[in-house]
Structure formats: structure tokens, C-alpha cells
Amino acid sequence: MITMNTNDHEKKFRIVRVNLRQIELPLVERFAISSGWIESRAILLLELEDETGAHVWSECVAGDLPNYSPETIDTAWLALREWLLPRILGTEIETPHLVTDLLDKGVTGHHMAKAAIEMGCWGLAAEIAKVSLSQLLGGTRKHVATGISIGLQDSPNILVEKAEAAVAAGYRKIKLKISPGSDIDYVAAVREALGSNQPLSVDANAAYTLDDRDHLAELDAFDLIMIEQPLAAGDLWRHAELQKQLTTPICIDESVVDPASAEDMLAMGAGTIINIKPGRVGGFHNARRIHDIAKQAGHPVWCGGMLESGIGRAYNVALASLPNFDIPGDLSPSKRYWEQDVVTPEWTMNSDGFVSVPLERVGIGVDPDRDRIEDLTTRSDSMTTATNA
């Protein structure tokens, strides 16, 4: 279990203002998965400020469309304004551990909206305590191994070129997006080009059904680390049935939304690996519990990405510094996705495929570029304790 001495690090605080901003951040190239593609990422940012003037930025990972999750930026904006922020503003928070219960009471779902607040409270607590976010969470790593997620491509040859470039850049795991019609031949081409020793995985984003079990079993030939979320979100029973037929480990992403579903997944044998995205599971409190559940059961976890800006990346890097994150995460440097990020310094990766955890910096470890965020803003709002009154 991850433990810490809360007397050493955590201090009470009271949030008096939250600024919401939606920005539009262009990608350096189109990113495609089985359910669609994007060329520009709409991102919802929060800026939380306490009564002493301490402040921190956090990020909501919901997208424009409900293709990955039922949540979208619009539903998150509504949930934050109408139900979630009013119960946080002006409330004395003894520890960020308690924020999840406060947000969950009387409000089901909206995990991504809740995570934006909850993780921001962890960031603010680290800022107030003058420690790094990783230290506050109980992180043990100075560097985290980094993998890359390569979107669907028009041909196996193009995919091979991108995979070879990723290996040359130092990425420690190559993940290929797959979908029906863009799977076996594509993976075969990459495996042949990269050789048998290159860590390789695939991600289906729920593109298949159990009727495809024989087809998916063909992936066993490629010695993959995992096949991620092959079947529908929430359908743990069918994943368990599929895992019985595969030698390739199944990794669950969309189907694990909280600690209970993580326990169900492992008990049912629906997979052996969990992709923990803190935004998907409601924030750090639940993410750490899932981490501990998997660790106690002897199963590895890793940290996935949601095309976050450098602000969201800061929270993922801190989480990935926990001890059971043994598989390289989707923690690519800023230049992988953005010509210019919204933080300084931008996130970088060394030639060995590691991102440094900013342990020497207080809070989230990077500084949001307020001028750039202002330039990219498409809508904004602000809530204060006066708004809440």
C-alpha cells in the first residue's frame, strides 16, 4: 500500500476561486483510433486558488465527443459549474484524500470532471506544502519509462516507418492502434521490421466483439506485451471469455472506472494488466487504490494518456512515479503532439526513453504559460465563494 505521513506534508486549505478555460491546441499530426480521429485537441483547464493566494492548474481529459467515454467537455463544464465546484468552493479541505468522497456524494459518474478538481486539490496541496506532487503522492521513481502510442495509419508501410522512428527516438514500448481491417497485417509488418526483442503492444479501443475471438487469437503470433481493451467498455465478462482463448495478456482500459471494477476485472480473469488513467477513474485517490489492488494481486499497471497538454502530463508523470507502474506509460514529450505546449519547461524524454520526475520543483513541476493559454482560449468562466453564496 502507498502510505505517507500526512502530518509532514498536508495542510488544510480553502479554495476561494476556480477559473475555467477551454483551449484549442493543434496537434502536429492527425491522431486516429478505431472510433475516430482528431487534428486539434479541445482541452478544459482549471485554475484553483486558495485564500492565501496559492494557486495551481489542472486539466479535465474529456474530449469533444463521447466516443471514448460518455463524458465530453460540455458535460464536464456543466457538471463542474452546477454540481461539483459549488461543494468545493469555500469548504475547508483537510486533506486531498477526502475530496473524492465529497465529490461523489449525491453525484454519480462525471469521473473526468471530478478528477479535474480532485487532482487539482492534490496539486494545490503540494504547492502549499512546498513539496513535489510526486513526493506528496508517495512516488518512488526519479525517472519514468516512456512508451509511444501510434495512431491508425493508411498502410502497413507507413506504420512501420513511424514505429522505426519511435524506436530510434528511444521509446521503450511501441503501442499500435488497431481496428478491424487494420490489424493483423499491420502488426505483422511492424514485428518483422522491429524484430522479436522490441516491446510491442496493440490497443483496440473497444473495436471488436467476442465473435472476433478467432481473429484476435492470430495476434498471439507476435509476442505482444498486451492487447488493450479489445471489447466494449464495461464488458468484463466477455473480456474474461476472450482471455481464456488468448495467450496474449489483455489489458483493461475503458472497463476499469473505479477500484471496484478493478477488483472485478482481476477476480473474473478479464485481463492481467490495468491501464490507469487518473482522469478516467475520478482522480488520484481512486488511481492509487487501483494501483494498490493490482500490486497486492501481483499484476502490473501503467499510465495511459488522453492527449493531455503539459499540464495534464504533469499529473500523469507524478502518478507514474508510484512503485507498481512497471510498464512504460504513454508519457510522450511535448513535441510528440504539440508544436508548442502550454507549459515551461516543456516535457522532454532522454535518448534512453525516460522522462524525469521533477522532484526538485514544488507542486506539479512545470509552469503554465498564461499568455499562450490566453491566446488559445475559446471560452472561459470563473467561480468564487461569492458565486457560491
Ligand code: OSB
Second form
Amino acid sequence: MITMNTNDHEKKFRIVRVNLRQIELPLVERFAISSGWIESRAILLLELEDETGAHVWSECVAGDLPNYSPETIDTAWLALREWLLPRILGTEIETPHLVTDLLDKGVTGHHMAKAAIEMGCWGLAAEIAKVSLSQLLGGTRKHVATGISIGLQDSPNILVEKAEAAVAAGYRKIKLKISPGSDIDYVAAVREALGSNQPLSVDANAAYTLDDRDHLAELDAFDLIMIEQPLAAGDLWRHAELQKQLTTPICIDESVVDPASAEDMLAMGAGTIINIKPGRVGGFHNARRIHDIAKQAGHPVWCGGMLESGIGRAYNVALASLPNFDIPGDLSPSKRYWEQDVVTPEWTMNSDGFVSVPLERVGIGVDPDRDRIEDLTTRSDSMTTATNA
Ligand code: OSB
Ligand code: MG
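Now that you have shown the form predicted alone, what about the form predicted together with the ligand?
Next comes the full complex, this chain leading.
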């Protein structure tokens, strides 16, 4: 089953101008994962405008460095300018469903760059149809359950403090980053402090190899809801080998890059849970197909995060409102990441750990703060149908 119903709301549009911008947004605290750490997020934003003047902002989730995926802001900037935007500018777009095909033809990879355009087209279609993005996508939730992803810390005690504060704030899932040397003791301390009922997971960001299988099996003692991406991105088969030895469900993040790899993962038994990040899989069309593939196989999915600004977060919240997003997403409120976000209103979470889906608002549901974005801008460029001609 593929959710391909052409929605009554959808109307044709033609994008005539795209502004690209890089902003620099400092994090309130350093965020470390096994493959690197950052203190300030460089973020690539797009602003898409159609011939009637309707416009929308979108976000490319690529980072400064290629530690999580091969893409970076610089590769995305190049791909967008040279290969991707030229085929969008001036092209009549009948429905955002077709944008993925348009971008994939003759251009392999560059999923995050493609997703920034593709998701922007969904945002624009929602603006034009005067419905919320969630409604356009077929969302069924008014509130999405929220988890927190806590970066690597210097000691188990510090990690325990952070995890306890997160539970007190209402988060419904606590995810701990792990890495060789910061794993078993850290998880044991948090499990001990939070008790056996607290939903807990770990994320290794590909830090281990199959040789670590006995070591990783020690995590089975902590009743985790999942272990996310223990092995390298290319190691689907090895994840299947590892899953045979673990009782803890494996969740795949980095290795699922499109619907085919989601099918492969489930067919091989490389895990049972998928972290869907729309940027990693090329946008909403593929994200929804992966959602449907997992649903049909009887497996839950959840929405991951890439330390997005309030703009990218808007797209993630809309996606997470789909029915099979049954596990709390990495959708923390603005204040977890930024002193001040780039949107109004900022994203908030209630004390029960839910973020409200802005169903009463047209489009992405938040207003980008143009002055603040201008202040944070480190580079900008603009393409129009004229530059494309
Ligand atoms: O693996 O999920 C990940 C952030 C950057 C790169 C990879 C990951 C993450 C997170 C952050 O875990 C989740 C968030 O945005 O809160
Ligand atoms: Mg992950």
C-alpha cells in the first residue's frame, strides 16, 4: 500500500524564485555523538516563491561536516544550484507527489538537498490550498509524543542528571547517545536512576562493528526499547547478524536512505524499528512510502531529528502526525536547542511531553522571523526563472 491519493486540496503551481541562505545558530549546549560534536549549527534554508507570490521556507538538514552522512551544506548548496533547482524553477508542478521523480531523474544521492526542495513544495502546496501541512499529508494526530536525544557526556553522573531533568520536563522517551567507552556503565547508571518503567533507548551512530556483538549484547540487561544504528550505514546484513544475537530491537537510522533500503532492512531482519528523517530519505514522498512499508509489515516508525531550526521542525511535526508514528519522536521544543528560535511562535512541549500540531494554521504553522534570519545569515544566493533561462 502506497499513500498516493491525490488530495482534492492540491493545485498546480510554478516556482519562479528560490532564495538560498546559510545561517549560523548557536546551540544552548554542545551536542556530541559518536562521530563528532557541534556547538553551533550552520543551517541551509530555502525560501520558495511561486508566480502568484505565495511563498514558504524550508530547511536542508545537512551539517557542516560529513560525519553523519556524506552530504554537507556545501555539497547541498552545489547540488541545489547546479542540478536540482534548475529543473524546478519555472516547471509546472501538478502535485508535490511528483517532485521526487523530477529530482531523482539523472541525479543520484543528494537526498538532503532534494528533500529541502521536495518538502518545500509540500509546504507551498499547503499554503496555496490554505490547509495545514499536516492536513495535506494526511496526518491524524493533534499532538505528537516527544522524546529527547541526550548527547555523549563526560561521566555517568552528568548523564544521569540530564536524564532526570528530561523526565521531570515530561519527555516521553529518553535516548542516550553511546560510543565505545561510554556505553554500558552510562546506560546502567541511567536505568538505575530512572527505574524500570521509563522508556529508554540508545543511539550509537554507527560506532561499533560486528566484532562488538558480545559487548553490545550486554545492553540487553537494560530493557531498552531499541538500540539505534549500532553498525555502519552500509552494514544492513551485519545488523541482521547482530539482531539474531540481541533481544533488544534494532532501530535503523543511517542505513535506511530510501524505500528500497527500508524493504531490505525488514526483509533481512536487520531490525524492527525505523527512524524516519525526511531529509535522509529525500523528502516526504519517500518518508510516507517508508511509513507505509513499515505499517504493512507491522512495524512502528518514529520521526528522528537533525537539530533543526523551528522551520525544519515544522515539517517533522507534520510528518509525525501520520498514523504509524507510534514511538515518540526526536522533536524537542525550541528551547532545548536555541536561546531564541528563528520562528514565531517557538515550538513548545507541554508537561506531558506532547507538541501540538498547528492544525489551525495554514501552511507549515509557524512564521519565520525574517529580521532574525537576516542577522544570522552568513551566505545567501538567489535563483529565478530568469537566471535559469
Ligand atoms: O542520529 O539521530 C541522530 C543529531 C544529529 C545527527 C544525528 C542524530 C541526531 C540526534 C538529534 O539524535 C535529535 C534531535 O534533533 O533532537
Ligand atoms: Mg540516530
